[in-house]
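Okay, so here's just one chain, in structure tokens, the form predicted alone.
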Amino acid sequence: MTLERSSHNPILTRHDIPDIPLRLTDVTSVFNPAAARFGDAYLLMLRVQSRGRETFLLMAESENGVEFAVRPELVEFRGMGDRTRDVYHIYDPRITEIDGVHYVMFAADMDDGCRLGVGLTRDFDSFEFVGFGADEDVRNGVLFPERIDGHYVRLDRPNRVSLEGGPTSGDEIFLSTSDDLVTWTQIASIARGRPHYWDERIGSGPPPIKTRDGWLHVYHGIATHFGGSNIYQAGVMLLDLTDPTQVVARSRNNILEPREMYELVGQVPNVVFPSGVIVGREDEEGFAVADSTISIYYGAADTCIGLATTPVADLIASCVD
């Protein structure tokens, strides 16, 4: 099974980003968005890159999940200016709602590597900084949409592998827990990259989706064995509902790979990077309805944003193909 790309793709490009002097003017790219539903609105938190190769976060809003208007203001986390460590870039946000609060987990480049930061919002107009984790060099952090055994739970990816011609990456997804969203305890490795196949290096995509069959998790995989080209693709796995350290099933094939020109050509060629997800319908107990549509928002070639959709049931079926 492959996802169905929107006929409007790419749904956001650099031409859709308004100038925000003096920080952003004639931007270079927009990619790797977080996604959320808030009331009747579809929201994206965008990673926008300036011509100075600085990164900023902006919000975009839509009535239909396809046509987005970008707000002409930067996302600023109140209290983040009080930090003691220099932060060069914040990027690749993921949004998770827990008990009516929307949490934003994002990567932050510092002198001693990448750290995961957390912010929160209750209205998507103002944002509050929670803190940075004191973890090792780590990326691709995503929160589960509910506490498990009283703890916050996240998936993350320690950066322990140097890609040839690229940044430090990883080939293993871990599950970690916390009581305050700042101090995290690594519990277990849940999945590793598969050498020689499409997902030699892996990392989490959007936050897990609660289904009757388990926690449905879209992840990205990197094939590194094609000479000088690393190919970023998307796959999916199911985690046990009560013990998400256990992988119930995992797709053998990718569910989305670079095929269109906007995915093949850009700042980083051959990239689809899933980072935002919106579920069409949930039942009264919070489970995704099997025949409802999942919308996956992804970065394409680190240059623009694409949208792909599929029914929940089809994505679950892909895990066991």
Contents of the next structure:
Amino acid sequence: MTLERSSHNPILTRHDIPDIPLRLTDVTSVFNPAAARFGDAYLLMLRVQSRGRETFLLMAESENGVEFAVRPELVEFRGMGDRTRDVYHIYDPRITEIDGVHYVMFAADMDDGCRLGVGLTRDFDSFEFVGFGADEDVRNGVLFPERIDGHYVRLDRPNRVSLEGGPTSGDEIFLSTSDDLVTWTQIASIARGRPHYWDERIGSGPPPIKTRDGWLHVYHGIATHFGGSNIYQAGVMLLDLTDPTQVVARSRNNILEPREMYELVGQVPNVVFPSGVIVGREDEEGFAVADSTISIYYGAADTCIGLATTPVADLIASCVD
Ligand code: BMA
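Since we've got the form predicted alone here, give me the form predicted in complex with beta-D-mannopyranose too.
Once more the chain from above appears, this time first in line as the rest of the complex follows.
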């Protein structure tokens, strides 16, 4: 199956970003957003890049999940000033709600590689910094929406290989646990890239979705090509509910690939990068309802933002295609 693109795509472009003098005017791009429901609002945390190639996070809100208004202020994590090492960019946030608190896990580029940072918010007006994880070069970190066996659980993707002509990447997603969101213990490798096929390199997308059939995990796969022309696509796997180190099923085909002009052409061509998810309806125990709609927000060509949807049941079915 293929996710269904919104007819409003791209739903956010650089033209939607208000000027915030002096650092952010006439921006270059907006992409790879995190998504959350907060009360009646749909929220996105946007990755915005300036013409100085600095990265900023901004909030956008919407009543219908399609038309977003961008707030004219930068997201600042209170307490991040106490850090000891230079952080050049924080980017690719993923938002997960755990027990009523929204946690933001983001990548942070430092002198010695990439780290995963965590912040939190209770109101989406102020944001607190929690900390940076341990000293491994790692990206694409995302938290599960509940503790499992009393521990916070995240998926992450160590950067261990280089893409031709590009940044470091990886071909293995791990599951790690923590009691404080700062010190993490690697538990197991859960999935590897499949050489020669669409997902040779892989990394987690938005937070796992809890369903009666297991944790639905949307991820990105990279097909590597000569000349550094890598293709970023989206796929999905199903993890066991009680032991999410176990992959129950995984899509053979991708579920979204660059096809539209705004995905094929841009700052980094041929990229769809799923990063935010909103589930239409959950039952009283927090399971996604089978016939409700999943909205997936994704970066397109590292330039703008797309939205694609699917019924929950179809996404589960595509894990076993
Ligand atoms: C990855 C990350 C993403 C980016 C993608 C395509 O390595 O850096 O932020 O969207 O590459 O350029």
